[in-house]
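As a starting point, one isolated chain is supplied in structure tokens, in the form predicted on its own.
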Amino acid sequence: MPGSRQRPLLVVANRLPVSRGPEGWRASAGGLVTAMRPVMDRVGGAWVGWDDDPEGVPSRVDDFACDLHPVRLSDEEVAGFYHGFANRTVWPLFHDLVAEPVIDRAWWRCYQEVNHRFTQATVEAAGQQEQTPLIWVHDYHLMLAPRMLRTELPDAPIGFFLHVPFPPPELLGRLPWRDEVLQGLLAADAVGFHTVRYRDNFVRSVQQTFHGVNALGDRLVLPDGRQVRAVAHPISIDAQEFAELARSEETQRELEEISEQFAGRRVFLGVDRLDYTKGIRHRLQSIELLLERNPELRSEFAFVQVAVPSRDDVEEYRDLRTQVETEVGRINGRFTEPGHDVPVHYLYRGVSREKLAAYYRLADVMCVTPLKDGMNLVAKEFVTVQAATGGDGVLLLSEFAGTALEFGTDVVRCNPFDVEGMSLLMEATLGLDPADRRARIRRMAEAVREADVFRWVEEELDAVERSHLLP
């Protein structure tokens, strides 16, 4: 990050960066988090957030420099805004319509008063800082809050960064409120993506739907003359950190214990939130077809799926669990040998940071299968704990993960749509010369160090100070 940025930071997102454990409150481990840290502990800064805790978020803890500013929101304001509008009707649009987007009016109302809400909290947070902050705003929940901030706070940079993919202008379309989703957006200095091809998607979406902007680069020339950047840069993970989490001794003894349960057998992996844009029956059904082509693996083969509760009170998830479960329980009452494991192992729960590492480290074939994903860090995450430790196992990445992009052809890359295609491309994995998969691990692991969440923090915001110097 560089030095010469002494301008305070003002992140605005749905949720605040702490979380309450055994032993207090701390601050979370998101990637989000531990990206901001650095910059929050030498300029300073505040962060505004949905408070869903019912006793309340303090203004601080100890562990992470920056003052948390609450925003509450009512059980009907929750149920609109984020189970209703965000995550009914803009997840699905903007993930290809993986699951049909509902349309609902009162939702809308509903998102742009929440907006509202959180853009007053930002407005009374900059207030209480020293000079004029950067706002940085995040991702798909409050893709109002930079027109309503630009109105409150004209003089501010403002930036926007969205963690989903920007759906081509065909599909945008199909949200009554485009228009104003777009001219909220646009009222940033420079709104953030993963891919270029997300970013283009948005491009091109704004010149269909007004005239006279012009596309000059990364730039949106707008036809009051006003410039907007629009740019790609994939998120990442803070790289030496999961390196020293992939050696750590309490990895090991995880490692050791799971390794002792598998033993003999050749280990497959997903780690995923139970979301129905993650592939995840998909992936079961490829699994399925792999063992009833092949009975000699049935004792000798493990898949582990971790899949971690996600909106379990939307009735989509509800179903889609049941479906899952429905899958795992068809496979192993099939393939169970006599006397043996099953083949199929479902942990629906989160599990700690040393468990997972352990997990990537045990695994032969790593499944990163999303039928759509903005970025997806697992597969990142599973590269350089491999990497660390000397591992060779392989990526199996859907080409519609954002991460596809950075990996090139180092990952055996599938259509998580095509089941048989996937079932075949799994079957392939493991016949690879474990040297040629070693040296893709490390270059996969390479470009990972190289472009870590430190560099995607850096070429966002001074994105964001660039463009607020254009006239």
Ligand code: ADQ
The other form holds:
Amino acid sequence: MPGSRQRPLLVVANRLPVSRGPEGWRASAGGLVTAMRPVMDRVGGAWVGWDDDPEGVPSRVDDFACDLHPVRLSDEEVAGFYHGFANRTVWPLFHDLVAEPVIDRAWWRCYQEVNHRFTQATVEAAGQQEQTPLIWVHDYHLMLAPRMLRTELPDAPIGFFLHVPFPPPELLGRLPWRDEVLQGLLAADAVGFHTVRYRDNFVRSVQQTFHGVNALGDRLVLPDGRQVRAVAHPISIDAQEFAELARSEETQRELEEISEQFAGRRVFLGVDRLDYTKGIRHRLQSIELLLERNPELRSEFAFVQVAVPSRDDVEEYRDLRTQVETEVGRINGRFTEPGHDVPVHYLYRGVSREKLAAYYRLADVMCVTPLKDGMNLVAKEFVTVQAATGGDGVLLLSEFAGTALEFGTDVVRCNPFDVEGMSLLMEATLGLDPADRRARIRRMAEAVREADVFRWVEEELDAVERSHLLP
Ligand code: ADQ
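May I ask for the structure of the form predicted in complex with adenosine-5'-diphosphate-glucose now, the form predicted on its own having been displayed?
The complete assembly is shown below, putting the previous chain first.
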């Protein structure tokens, strides 16, 4: 029941919810931290995460009511656990093999050890609470932790949420340690996924790997009689905050600046971490075809790609950056008209929230075209910002993003692997009726507002508590 929760909450995630800015440490911006704030304020609690700051993360920051328990990792652990097993084995495997997963036994050992280190830190943090906390473990970095925690804290309610897709059994089967991973997750009281499809992939994987597991609705009854809930709850954003951000004076100022730069042009936009799952190269190829087919568009068109640097210690990510920059150079070389601005603007950096909101307001077409994506919050941010300011932008959305299931026919749905098809859809968006576009944006924003990130937290934590009461 929302708001009735009394136990302290212990979040266990790869990242701590704080970052260091020019004025010192503060709570990180972002949906998860914003959504946890009211819960933490009410019940208190702690957060266990990797301490990746050279000078160490403090045990408390002023603006977030939560004790921080940083876990220090050695260079070898970072290499094997984070860059290795998490980002080069699990990440590509769980994103439908859009890159080849690397199987390395030393990385797996390191993953086990680091999951154990997080578990120890969590047990210690739990010991400092006045009563047994609800422990909420996050994401693919820590899939073994629920089982390790169950051994140490048999009475604690334990939840797990996976922020990335869960692959079908045929793909999971490639992982030599799939049994251990599934057993790790099954020790939680509730295992959460963004979509029913990922949840069903998990259930099928469990049933194909272990004999005698019965699925009754969202409950899995294990051979020893224990029950685990496998639930689907799509993550979201703080919609109200984004709507306010959209209308803020600072966003308005940013918008005026960029509107001048792009005056008289149709603006297509991409906003992503620079990750091979996000489909940035395919998107650029579609843009190239679009400009090739429509010479008249070249001087009245701009594609802005904002790409946040990501995982640049990993070879595949460095290669991707080179490939993207080569493609941007090629397109601009081919299509820039003398005396005119370039068609593709590529920003390799994170931008402020106000600038991001200004780009969302400016865009005529938002291109969210991942090859595979657990959910994708950019799509939700875009429709919220557009609706808050009466916008009529179009959302071009990949059918392989979790978000696609939530917006029905209001999005222009695309298959990002079909580069030519996607370029034809881009062209078609230019002819859509503005009143229809505005109505679609309003409906999508309403769906986001109804299922915002606060609801996601409540539903997830309720599932853990209800499951904990089961045998
Ligand atoms: P991510 O893969 O990081 O998250 P996403 O959900 O799109 O993907 O979130 C990205 C966030 O970063 C958004 O809030 C966006 O505003 C911000 N961002 C992106 N580019 C930026 C830029 N250049 N400057 C500033 N901010 C930028 C993983 C999964 C997703 C899942 C989330 C949450 O891969 O599928 O939706 O977790 O569960």
